[in-house]
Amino acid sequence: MNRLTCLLLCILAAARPAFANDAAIAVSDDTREAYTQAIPALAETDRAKFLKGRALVRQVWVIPPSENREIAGLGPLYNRLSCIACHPANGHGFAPESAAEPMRAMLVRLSVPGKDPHGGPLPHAAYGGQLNENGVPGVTGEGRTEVHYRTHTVSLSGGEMVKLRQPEFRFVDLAYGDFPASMMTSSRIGSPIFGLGLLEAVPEGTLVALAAVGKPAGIKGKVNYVWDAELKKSVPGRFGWKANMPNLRQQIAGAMVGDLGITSPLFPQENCMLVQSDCAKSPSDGKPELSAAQLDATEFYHFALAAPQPRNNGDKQVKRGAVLFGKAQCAACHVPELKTGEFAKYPALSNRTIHPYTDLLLHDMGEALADHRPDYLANGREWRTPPLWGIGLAQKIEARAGFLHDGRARSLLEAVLWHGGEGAGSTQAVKDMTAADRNALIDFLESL
């Protein structure tokens, strides 16, 4: 057994209270900005670069052709008009609440079987990989999405009961016909964009031990191996619910072009599918549209987000629930504490401690969860462990904020109770909680 996997088993093992982040990497604000501030460890000539990318996260794009050709370049296919449209103050997106009520900060991927030739998800030929429910003039948005709702109700230890709601998601309005039967689909709302510099700053090894080390029974986790368009080669997926982006630039990127609409560097054609002629006509300003600098203020904007740090650590209530979670075998996914490496593209975030409760694998979390859809190794059971670290603050942050890929939980019980499949261990023992040792628990995951 070697160095670096008997550490993780250590943390593995770990039922520890709430960490301290590195000062130098996290925030200590619980506002409705806590989400949105530099690290402190920012030197002050990176400011502008900084103050530049954020500016393009917070950007309503215009159609082009415009006089002002940097911030021109939405559609002609698109959901929404802004990064922080999805990403409401650089948090949790939300699921609508009824069928009129239009997807803000969610979309829907699409697939039929098969793959590209990648080994990615294969696009329909007309709806493409992405419903793009707008359009621009003379464009015809692909159709609408109603999310509809079933409930049923949990019962827990102690008589407690808990109302969960399981959406069901209608296509209206279909531009180019029904959805063929084979149409595979996976509704997403957008999740947060603060310290994921930290997360791809942890060495790609790591991920491989992480995958490899022992877990409690019934708990495994697997490394998605997905594309790289600017290496030209799979490489470890870690951002997106499925694990489907191996890097922030390609992750930045392929929302820019499937959710606006906007062309860059690293995917400079259109949004636009063959059939859909007059999507191919519709005028664009600048090939790409946002350039190479833009797109690189836009990482960096990315990279230099803080983690915001753990709030009543010495509460007692709180560190009786970091117990629980542990005991729960929680932390086997959640791992509470992760290393950076050498991280050349932002050398700030090199060798740092940092506790984002993650594992960034792949977990089957069971029928109940699953969307049926692949995505590269991902199969359609199978979920990537989002981290923890500031989820206290998000309903704080966005009222309205969801939890799990879909939204459907309103609250972290909520969220935990839909854990099946290798969370079903934990969800289990959740429910078997008495509702003061439960109560302790959720007190941890808020301080969070």
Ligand code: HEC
Second form
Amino acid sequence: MNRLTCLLLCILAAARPAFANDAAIAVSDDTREAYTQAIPALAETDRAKFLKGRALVRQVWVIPPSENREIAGLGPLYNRLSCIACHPANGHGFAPESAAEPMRAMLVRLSVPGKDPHGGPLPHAAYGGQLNENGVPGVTGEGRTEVHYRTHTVSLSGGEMVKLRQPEFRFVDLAYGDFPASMMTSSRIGSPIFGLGLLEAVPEGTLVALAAVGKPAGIKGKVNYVWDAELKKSVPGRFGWKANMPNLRQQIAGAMVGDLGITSPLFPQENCMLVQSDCAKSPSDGKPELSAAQLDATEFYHFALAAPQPRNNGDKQVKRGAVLFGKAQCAACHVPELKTGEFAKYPALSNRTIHPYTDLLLHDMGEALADHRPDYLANGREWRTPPLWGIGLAQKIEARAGFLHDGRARSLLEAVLWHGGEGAGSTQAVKDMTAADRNALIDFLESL
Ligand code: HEC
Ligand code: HEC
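Given the form predicted alone, corresponding form predicted in complex with the ligand:
Entire complex below, previous chain first.
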């Protein structure tokens, strides 16, 4: 950029309220309901569908057969009774505090070496692709996960010390045999579910361009390509901690069957492996248990969930933090601004300017964060840049909200200090900052 263009663009940028989202798709709300609001552009005629989707996401499902077929279908194997158990108030999940506490807002993905026919992880013959702790009466839950922490202290310039905890997962009460030594496991907390329609509406070309664009030394970024079960081809991955899901419809139908044991038109088979004969014999309600209309409503709810507007973005300290965010190269991955394209599935999301702070790309985040479990093109060290919009409200909405894929980080600062690999330069920059600058950076994150 030459000086004249910068002069023009920079003045324009400064004149805009910093980082605000298009008012039609974001809400000014800093209450505990901030992640549960519809976009202001929601048509009145669509409100009933939005509310129906919301009810399904909050629904405590029951074991079939039941009088009320609308909400029956839980199991045979499942993790939780509802979606929001792992996505409290639509926000971040959290990790157990100690080995004595069960996983509440978290699950464990499983696979063995090799790939499925579509390039995805190869499920284990008995346990499948996910550890389901619970079973309906007559069906034994697969097992439990204990989390044990090792802590170490990091010192920052200015003398501040931060204690970090590294989780180690142990699998106990395994009902279908010991895990083989080759079993790969990946423990993940539920991620926020608002604003995702807008991320689905970002054109594929933008992701490809973001991967190709020049970045600061040491930072790359790649698109995951994953199987689209409806289109029956590989498309860019966008959702999940490794961008392992192509779109919300498949993510939701996958969660229904994988986390709750509810079949849908997209995934009509119960989640029972061949050796789990009690599971296969167990009653199922309706074929499928989630109707096409229910799946549509749940998808629509996700499309229409707004992101919160940033707060205090006129504050001097917050503005300084925004500059430091750029200087520490956070913005190379947490890309502040994207544009959506034409989005036929829900045209209200088309051609919007959004500020999600993600590139939706995979990055090598180093050994300490690695799960050593490939997921399509993501290797064991790669994770998708999570969006940061709304993150300042996370612990206001759920006091225990955890950060990073396994919820190990208890604060935003801890989350940053774990960045290794391509993010190592950013971590170093934050460690080297004066305490005042570090506080300004955190204030900026808190404002999002
Ligand atoms: C047992 C906990 C659990 C339950 C129950 C659960 N989820 Fe999730 N959810 C997760 C985890 C963990 C992820 C990240 C998945 C990954 O990385 O593979 C996730 C990811 C998602 C995402 C993508 C978020 C993003 O930014 O990429 C959506 C949407 C979602 N879940 C919706 C649902 C819906 C709808 C239900 C109910 C049908 C549900 N979830 C039930 C744990 C859960
Ligand atoms: C190389 C790309 C990259 C850079 C540079 C980067 N991040 Fe990240 N960030 C990620 C990825 C990927 C994750 C998820 C890692 C995981 O879950 O294990 C993440 C996670 C986070 C989280 C936790 C989000 C959540 O929902 O749990 C915060 C906060 C964060 N980054 C802030 C920052 C800040 C501040 C900087 C600059 C000081 C920065 N990041 C630099 C890629 C990056």
